[in-house]
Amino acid sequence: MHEAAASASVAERVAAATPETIVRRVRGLSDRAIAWVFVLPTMALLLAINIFPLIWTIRLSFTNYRVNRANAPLRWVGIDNYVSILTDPDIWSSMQVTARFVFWTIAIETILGFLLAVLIDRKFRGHGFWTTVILIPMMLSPAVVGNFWTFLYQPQIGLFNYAASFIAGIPPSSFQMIGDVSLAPWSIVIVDVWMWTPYVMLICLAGLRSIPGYIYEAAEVDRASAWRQFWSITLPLALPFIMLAVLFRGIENFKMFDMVNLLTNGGPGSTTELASITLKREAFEKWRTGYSSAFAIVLFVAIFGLANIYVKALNQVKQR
């Protein structure tokens, strides 16, 4: 009773403090107008953060602008930056490195994530604890993961070399995961798989648990084997979720930067130089802002186009 009276008094004080003109204006607005009053600031903020930088980047991509020479005259170069990018062998080399990185990480993460989801979907003692343990890598910051695995990959003191030595019987200091040209690409693949397989597992697990139980009961009545149930029920009904996980990981890995930058910085040589690393070097080491803006637009169009094609394929699978 006392609290109700206190709340009423607070409301009365707020009403008394509100200018009468504002009260009249708000009372005169329709519900639709009041909704726009609340939504417009958020929309303006989103436009300022997302749309304006995109438009500004498109504008810079047609110029010779260099951010370290801000006072130099700005010259309109048309599509010269785009022609240079599409005919640059170094750009195509980094795109090939990116394509191999995306392919192997997605393939391994999808297989391991789906197998883990099938395992976790079965009720066993302590499955909640093990699910939490499996999810720990994806909770870590990429900066922490990069430094952590850089230490593990050290040839003299790193645990990874000692584990490989224990399994293969070779000396721990006889190979370098980060410094070797043939092993460095696999070093970044291993770290990405270790970090993001739990994410794929979660999406696949959601797909498995969305399958109605009566379908399996009907299959058992028809005496379908466990293998037959997996191929005819589990995999087809979980496929849209698997494809969704592939889409998310594909987009993220296509623009992967922070973890690879900390692990190898694109080296040795350019064996792990992803497109994002090349973009960073063009923008902040060579200071070719207009050129790097055009490269960013090319990457955006590539990701957007591939994702659009993939989403159409995903919708066709869901309609079956």
Given for the second form:
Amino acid sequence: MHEAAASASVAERVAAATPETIVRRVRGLSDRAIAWVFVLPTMALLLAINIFPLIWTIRLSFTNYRVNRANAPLRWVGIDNYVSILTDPDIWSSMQVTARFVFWTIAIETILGFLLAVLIDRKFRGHGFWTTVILIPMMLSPAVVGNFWTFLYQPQIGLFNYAASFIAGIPPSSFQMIGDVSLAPWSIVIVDVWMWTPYVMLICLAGLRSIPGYIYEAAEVDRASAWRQFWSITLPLALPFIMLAVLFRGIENFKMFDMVNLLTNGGPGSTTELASITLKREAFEKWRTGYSSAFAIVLFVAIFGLANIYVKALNQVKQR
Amino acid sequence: MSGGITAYSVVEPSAWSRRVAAALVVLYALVSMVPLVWIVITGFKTPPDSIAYPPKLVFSPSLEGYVNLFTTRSRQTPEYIHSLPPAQSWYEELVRSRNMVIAGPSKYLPRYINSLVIGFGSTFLAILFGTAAAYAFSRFKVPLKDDLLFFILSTRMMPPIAVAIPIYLMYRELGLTDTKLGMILLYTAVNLSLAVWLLKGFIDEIPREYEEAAMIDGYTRLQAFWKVVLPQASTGIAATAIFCLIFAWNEYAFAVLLTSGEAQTTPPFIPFIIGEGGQDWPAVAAGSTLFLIPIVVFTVLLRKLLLRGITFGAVRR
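For the form predicted in complex with its partner chain instead of the form predicted alone, what are the coordinates?
Whole complex next, starting from this chain.
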């Protein structure tokens, strides 16, 4: 008791004797220390599990290393891996498959998602419930989704062919979504559209809800038609959001792996062999570690570069 | 939902256009639910019913799929089965009616538990580190703040397969391949980008004045963080945790490349539930249904925060 009082008075005396600037500095210093302690674990883990592997990948990409022949002499091959990737027709074909996949999924998802958002924005009774129902597919595991769509796509027993036969009037066993060379790419597009249209819809909905009501009121005063309002107000003001959805979906679909790996695993032939599937084959089936590392870097640079160019365009649209 | 009151305060959509919109949206929702409903239904079919042609809409429900999901079975002759003492349980009887006996438990339950352990473990760590980092980024002058935040975001642009090669090599050196700890650390790292961005958004919304007031009252910075900021951010932290959990729960690429037995999670396991003569679709459907239930529940709980979670908080409502 006595001691506590004594120490308090010591603290008071010290406080009284300390100029204010020093008090401030001590506080600032402790804030800085807290900042360090708080940020450090995150940075350490990201360095260990993202950056270190990335640097390792870059290093491996200049070698002929193979994981399954770890004792073979490690040889530096310079940019040979990169040269052979950029001249490899298989790689180019998988890039084309990826580009087509990204193009069609995004085109369909954007149009469908935006239309759905416009409809939901009418705020009919129960729109909250139906929105939630629509959102469920995008929350599911892509791997499990890919797996159960292989069941739906079975030519004899699957529900998809059976349903399609009602609409198109053809026998359900006359076509195979996954097995047919011309239909297989569409089989993965359909699943991706089913799964991710809700995502685009959600972002578009946020965009539509961010448009202030007074703009429509002014348009109404000017007797602008509903059609005119849509083209002059709704679409342009929602455009940054639509573009954001395209950006996120683009990045995701460019590196798509899980759903397609289980649905078609790149087949038949290489008609659905997306870049990630090729990468998995080179790295974990052919065990060409150095070569696949170079491919990984090429992919990363492509995604990163395209995303950056796109973000610049997005910012210009936002500023308008 | 900003602007929810001002939007359309005067310009109401007509009753007719609302009805058409409602009809179209409900139609889309119902069609998009068909694959899911079909999977749930298939889980309650018998194997022959599941591959019947044309697909059976009317069938007598059976729990065979669920029994097959949780057990391994061996085929026996009818004579052998008749020689056995009467079945002790309904599921033994169900299996015997197909000339099989239960040989033991399947690996579904251990895989499901792995998913839970890895999911909750990585979520806990991502929230622990993520909240701290988000607070620091929100309140302090961290050097190169914008660059660091962008770097944290960009770690998600790398295809998982690409980093999987060196992580595979690194884990092999460290003895972390196919361990739960290895997967927890990996998913923590992947989730941190989301956690930091999302939590920073939530903490940014808490007025700084609250802490300043607490500090004037004699709290230290840490006490103010603990007693003022954390309770205020608790809803955001809970939502972020569920997003991290969902990611770890759904992840497949790393799981399939880095685990084979001990630490394998459910997504790489479900496709390999094989019955007699190929895929046992009712068991696969049962396994998928049990796996999807938590996600569907979370989706309903999170519906208002979904947008933030899936866009890293880049878009707010």
